[in-house]
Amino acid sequence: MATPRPLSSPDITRRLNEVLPHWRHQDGALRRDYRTGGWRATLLAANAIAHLAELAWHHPELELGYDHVGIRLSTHSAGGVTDLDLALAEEIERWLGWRPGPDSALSGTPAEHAYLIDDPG
């Protein structure tokens, strides 16, 4: 497989605006911060991200704190943000943002056990 090419800043901005509005392009990488309901939720989110990254064989940098997870994605071999980073960001966003629908047999996490906080940051 050929090394992917870095995308231009305008291309990255356009793609983020189209499909990843909670992500930003900062310091040569894609960045997203999630607020969590506490340490347990932070570890659950980090493990979900790690699972997706391992399946994709494309690994982000994670910053973990008591009530937050920071994600930083870039393709080191290409020296910047590539389609690989955007694709993994989309999967992370899709999986961490999933919630049972109103007609689902699944009830979802009760409010008193907040997992990921609905925060666009």
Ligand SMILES: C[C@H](O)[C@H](O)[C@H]1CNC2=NC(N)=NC(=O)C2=N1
Given for the second form:
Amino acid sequence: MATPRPLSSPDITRRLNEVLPHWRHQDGALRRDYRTGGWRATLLAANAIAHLAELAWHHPELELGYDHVGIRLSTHSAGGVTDLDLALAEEIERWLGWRPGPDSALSGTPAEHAYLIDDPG
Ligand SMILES: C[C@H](O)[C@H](O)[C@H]1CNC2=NC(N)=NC(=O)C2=N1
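Right, and the form predicted together with this ligand of this protein, after the form predicted on its own?
Complete assembly follows, chain above in first position.
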């Protein structure tokens, strides 16, 4: 599969505004920070991201902290942000953003076991 061409900054900004409002374009990469409920939650989230990256065969840089996971996505072989980065960012956002629905039998993570802290708005 040929390496896609790097996208222009206006195209990236438009696509982020359309489908990835919590992501930003910064220093030549897509960036997203998830707040977590502590180190164990950070490592669980990092492993979930790693799982998706390996299945996608497209890999981010991760920064891990006691209460956050920082993601940096760019396409190394293209030297910039491509559709591959946007596609993986959408999958990460979809799976890390999943919560049981109001009609689900599943309760979701109790507040006292804070895992991924929901973004304000
Ligand atoms: C060897 C090379 O890294 C691989 O073919 C794939 C795997 N994951 C990758 N991930 C990212 N972010 N960019 C790449 O160019 C890339 N290439």
